[in-house]
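As a starting point, one isolated chain is supplied in structure tokens, in the form predicted alone.
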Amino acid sequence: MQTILTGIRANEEPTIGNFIGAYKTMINLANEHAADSRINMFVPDLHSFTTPIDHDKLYAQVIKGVKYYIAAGLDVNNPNIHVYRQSHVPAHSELAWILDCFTYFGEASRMTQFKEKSEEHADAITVGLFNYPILMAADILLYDAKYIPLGEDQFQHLELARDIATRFNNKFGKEIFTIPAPEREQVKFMHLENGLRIRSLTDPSKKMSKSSTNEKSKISLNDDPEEAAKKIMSATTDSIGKINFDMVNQPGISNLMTIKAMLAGQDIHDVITQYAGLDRYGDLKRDVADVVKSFLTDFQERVAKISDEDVERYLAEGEAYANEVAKAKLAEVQRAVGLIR
């Protein structure tokens, strides 16, 4: 069985961009492939330390993150679907160190996300922030994952994982790691023409980031629905005066149409046709605001019905599975590099 793997950091409240680009995509793929694939929905809690966090809240945020998986439609009772915490599978950390020693400084330093986050957290740039793409490679390679649903900002990290795996296999003359599918196949697998990236409401040239300190730039999954609707109404657009779907020249307007399509379950082409050429930006904003308000109200009600105890039980089951698989792969690697016989 092939493995499909994805995860979302737990240290900040996810946004509707995370829901559209990760949760929604993964849930749809899980429902489509759970009969013949292993679905690994893990919580990358070790990645949480790459930027400043409130450590007292991390455990609760992890539990809430799993609730979001379930509320988004993940069938945690399916035997082929596994939910686990990265930190509860020690092989992730050990493999990351080994892969560090097969990763060149030059290729790691070219990661654009490190450069972007370094600017945002200029007073607290850590080695972990620089190094986390290699831990991400370990997250993927431990489970022989072929498909990794992710946002377009992570494709560069996926390519690094492919390069590391290929280098390791070539050095030791055996197929120890499964090479993840390349970007074009990942996009096709996710049924997306391009990697999906929901934009900031205040600066649509950038993605909507859950780590942003500008609350008006994002809509978090725990936002008050009425306040979220107000953020949509004040979203930055342009002065062109006609609605066109054009992510280069009209990214703000195009972003709003994308949000409406994805949260309302509409085909993006139908939304584009509905609004193309109209000159009343306010009408589009009101429609999007109503969709966002309705989505958040319904989603938050579903989250409230899931208990912490149920989440901890699902995690314990998933971590038993993950440790068994990861230990076996780590042992292959340890033999190859000479640590064990």
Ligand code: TYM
Given for the second form:
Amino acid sequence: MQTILTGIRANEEPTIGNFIGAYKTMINLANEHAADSRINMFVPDLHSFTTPIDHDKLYAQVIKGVKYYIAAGLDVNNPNIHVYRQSHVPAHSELAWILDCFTYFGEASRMTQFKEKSEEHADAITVGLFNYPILMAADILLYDAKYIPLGEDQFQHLELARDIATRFNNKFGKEIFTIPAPEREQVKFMHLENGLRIRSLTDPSKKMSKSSTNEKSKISLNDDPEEAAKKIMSATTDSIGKINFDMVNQPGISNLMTIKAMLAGQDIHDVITQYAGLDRYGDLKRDVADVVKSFLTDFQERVAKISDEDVERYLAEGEAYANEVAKAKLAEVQRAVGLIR
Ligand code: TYM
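Return the structure block for the form predicted together with this ligand; the form predicted alone was the one displayed.
Below, the chain from earlier opens the complete complex, with every other chain and molecule after it.
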């Protein structure tokens, strides 16, 4: 059985960028493949404090993160679908240390996310932030996951996981780790033409980032729906004056069309045909704002109906499964490196 796996950090309120790039993609794949694949949707809670956070809020955010998975349509009652916390499966941390010793400082230093985040948090560049992609590699390799639905910003980390796994297998002369599929195959598996990257509403040359301090740049999943609609109405576009789907020259307008298609469950080509050549940006914005408003209203209602107790129960089940699989893989690795017989 193949494994499809992904995780979304719970340190900050996720945005519609995360929803479109990770939740929705993963859940569509889960619905499509749950009969013949293992679906692991975990919470990378150890990844939450690679940059400073409010630790008093973390536990509740992790529980809310799982509610988001369920509200977004993950069928946690399906026996092939598992939710679990990284911190509750100790093999993740143990494998991360071992993989650290098979990762070169130079290759880890090339990660662009580390460079960007260390600029943002210049006063607190931790070793954990540097190490982040290697823990991520452990998250993936412990479960022999082949497909890892991710937004475009994470493809470099996936490539690093592939490199580490290949190096490890070659060194020990056996297929200890399944090598995750390469980027192009992942994108095809996700039914996307390109990687997904929802842009900032105020600067569409950048991605919409949940850690941005500019509230207008992003729509968070707990935003008031009316406020969110206003943010769409004031989104930065361009002065070309004709609607075209062109991520290079008209990224703002194209981003809005993508958001509409993804949240309304429409084919992007239909959205493009509907608006192509029109000159009233306001009409498009109003339509997108309506879609965002009704999406958030509906999503937040669904979240409110899920109890903490239910989430704890799903996690306990998922963690029992994850510990069994991860421990067995870790033992194979420990044997290969000479820690056990
Ligand atoms: P995180 O929480 O930063 O991002 C979660 C997912 O959301 C995607 N994403 C976006 N997609 C489209 N447009 C955007 N503007 C946007 N912003 C974020 C990210 O690409 C990601 O897919 N390192 C992971 C968490 C993780 C993980 C793993 C994932 C840890 N271990 C193992 C898969 C497998 C991350 O970036 O989370």
